[in-house]
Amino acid sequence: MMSIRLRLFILFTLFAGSTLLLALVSYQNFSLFREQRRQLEMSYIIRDEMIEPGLLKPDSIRHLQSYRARLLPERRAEEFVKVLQAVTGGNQRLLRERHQVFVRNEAEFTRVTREQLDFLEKRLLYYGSVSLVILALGFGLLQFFMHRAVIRPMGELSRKMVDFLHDRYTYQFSVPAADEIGHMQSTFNSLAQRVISNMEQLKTLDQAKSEFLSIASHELRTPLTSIKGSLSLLRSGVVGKMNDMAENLLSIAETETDRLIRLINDILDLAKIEARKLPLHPGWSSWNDLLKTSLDSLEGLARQAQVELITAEMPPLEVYIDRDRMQQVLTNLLSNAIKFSPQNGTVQVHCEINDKQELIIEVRDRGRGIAPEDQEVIFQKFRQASSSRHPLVKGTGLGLAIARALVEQHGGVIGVRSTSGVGSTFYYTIPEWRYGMAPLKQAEAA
């Protein structure tokens, strides 16, 4: 099958040679009708000034030897000089003779010109209406080439794109035409039999993976726990006084162990936010006390930190969220602005609404800000900004993608703005909340 740049250029070649053809011709038709018309004229303009020849001036004589050269055909031409010589010539009988027979051969030329006018001007009219026939054809035969070879196809092209951008993947494969379309169709074919693929392959490796986390939540957080109780009764003293290096041994085992759980934990709750099984339990909660207890969790870390937690007064609110949850997303956001803090910084917890009227809580801090280039990976997995002058930053790098997960799983949005050298604040979205009663008004309530 012929390619449709080929098809294009024939469809296109028809079309031009063609029009030109008819161009040509018509032309031709043109040029002649306006030669016609012009001699008829000159007939007219000379018969009329010859109408007394006997009486013509030398001035006159001489304006109509002008028209000698553009008489045609020759015979013409020849008989209007002839008149003209027996002018000069003076001899009135061989000019009568002459001049009649100039006028019956002009009069025989008006007839003859005339009809052939009008046979060019029918011809002029033919031709065009011919023209805008082929025009018309040929705009509407490309319209119909192009929308049958190419945007139809495309179209269907782009359908199944959009297919697969929305996970799509049922229709049938067809078998696609012997050019450029047809080209980019067995292209994206292949790359969607490879996507099906894939797939399949990686639902395999995620059944693995889910496979191996949970032989990871029972077969090494179990032991971990048990290793935990056991360093804990040892810096108890159970099997007897310890000395200093053998507690700080311990107190470094503890605390390692104890991250180590965390890790774990952390892994596990994400892999059940990417597979869809993190259940959440959604009620009515007290804004404020979520927020008092956070920040009492918080206290010990913020005093080692030499940090001061602050927040703004607010009115009673009750936010409709997984309570358990939605803390952890906020002690994660506050650790952070903690251990990113200078010493004798402040970290300060404001809420507003925005014109959504959504609720938006923001974790401000004076820390040594954020990168832009590290403000659009810092939400993903095992990705964190960290600097050697920070020594308590510290962790797993997946507070942020865990938390991003859980406000997404709320209906909400999580993001950052930060100016490096001036600090960051890092903010998320509730969608569903309400002004709940004070608690003097819930006591006369009561």
Contents of the next structure:
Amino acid sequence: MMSIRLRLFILFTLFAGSTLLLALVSYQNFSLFREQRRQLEMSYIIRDEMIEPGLLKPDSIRHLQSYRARLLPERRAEEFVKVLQAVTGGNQRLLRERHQVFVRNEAEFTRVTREQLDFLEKRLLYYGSVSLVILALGFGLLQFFMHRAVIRPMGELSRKMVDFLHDRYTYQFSVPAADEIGHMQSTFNSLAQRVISNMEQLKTLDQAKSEFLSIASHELRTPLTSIKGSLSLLRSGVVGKMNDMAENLLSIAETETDRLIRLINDILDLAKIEARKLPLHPGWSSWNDLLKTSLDSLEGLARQAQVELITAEMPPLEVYIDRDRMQQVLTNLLSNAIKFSPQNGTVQVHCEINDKQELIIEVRDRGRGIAPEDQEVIFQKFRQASSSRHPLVKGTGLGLAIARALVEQHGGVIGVRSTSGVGSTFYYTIPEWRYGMAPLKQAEAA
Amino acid sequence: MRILLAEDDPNISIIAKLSLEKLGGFEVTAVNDGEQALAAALTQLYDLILLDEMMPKMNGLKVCQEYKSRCPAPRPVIFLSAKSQEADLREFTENGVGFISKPFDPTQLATQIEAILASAA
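For comparison with the form predicted alone, would you give the structure of this protein in the form predicted in complex with its partner chain?
To see the whole picture, the full complex is given below, headed by that same chain.
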């Protein structure tokens, strides 16, 4: 297939050529038509003036003579000259004869010319109609060509592009046409294939990363279990009583082992979340119960940090959630709040239904607050606020990243409002449908 | 009380044995794969069999099923497992008298075993 530009050029050349040819022929015919009509007019004028050749004045004769040069064909001009010579000669008989012949001839000429004019008129009309037909055909052809060669393939290409945008790669044409649009199609094809192979590569890399993480975490857990077990046996005194120094060393080893285990558990959780392999096990549970369990589990930490935990009574609420995971989120926020609270501070938990009908949980502390530039950073992996080097705080830097992932997996949002020096409020939401169906569940149970 | 402990990880095995002997006052025989566990359980008399779920040669569940089908008077079996899926846990309680989830706290192991045996009795 030729290129569209060449095809358009040929089409236009053909069109312009035929139009030009037609115009030329029409012009020729029109010139002929005009000439014949002039001769006819002249013939009428001359005959009018020569109705009585004997009465012609010298002025009129001179005027008539001026026509001679323009009379066609030559024979008519000769006849005309003869009549004029007879007029000037003054021979009345000859003049009458010549005049009669001239008038007859002119009558014959008029008749023939009229016929010719009729014929020319018809022919011009014919050429006009042919031009119109050619014009219409040309436009039709152009339209057809544009539709077939440009508009349809372009439409198809843009449809395929939209499909591709929606993750459906539907390109299946075997050999694209060897024109500009075909080139565009094959370029798009290569582009799409490259994008797909890049995406596959990315996916493989991502999977490899997640697999590596989970295998590595698993391999790390096994020896840690043994270390932890040995340490707690040592601590239990089964192998004999240890002195104070040994006890101190033992508690360092135990604390750090616990931290390492927490870190590995967090990494494993996050790897699973990121690989979308952390299944939620949702079920109906009492929010009040979850709240109480979370607060109870942190009682020890709060006492150690001399922080008071406050919560308001709330009406019973049933929610459809993965209870363990939601408790993990709340515990994480609470323990953060306790760790960052000053001595004799308070940590307040507040649950309510907000304007958007979501269940919103707020954990408020009276700590130092979080600088605005850190408020997004703290939700990222392995990141802690730059100012948070706190002796009590031995976090992994993964807690909030996991909390965010878990809240989002439940369809909610998590965030923080904070004023430096006044405190921070961490909040997260649980969408309406997770608790709104509670009456349905009760009906189901009944 | 005599206990047969089947655990492939030598470290865990040592820790569990030590914990059971020193803290629980039990007499523990340790083996490190499924086939040895089955052979020991069928030839010696124990009061309790502790089976790790993941073991080379024969896994814990298989050992338990074989043991129960071949021994006229089988002793109670408790599983040790890192699995936490409900379906797996149900299998443990159906085949044995209970399970202890890994990683276990060695200072609590003897107490846990006594609690399971008490609730099964």
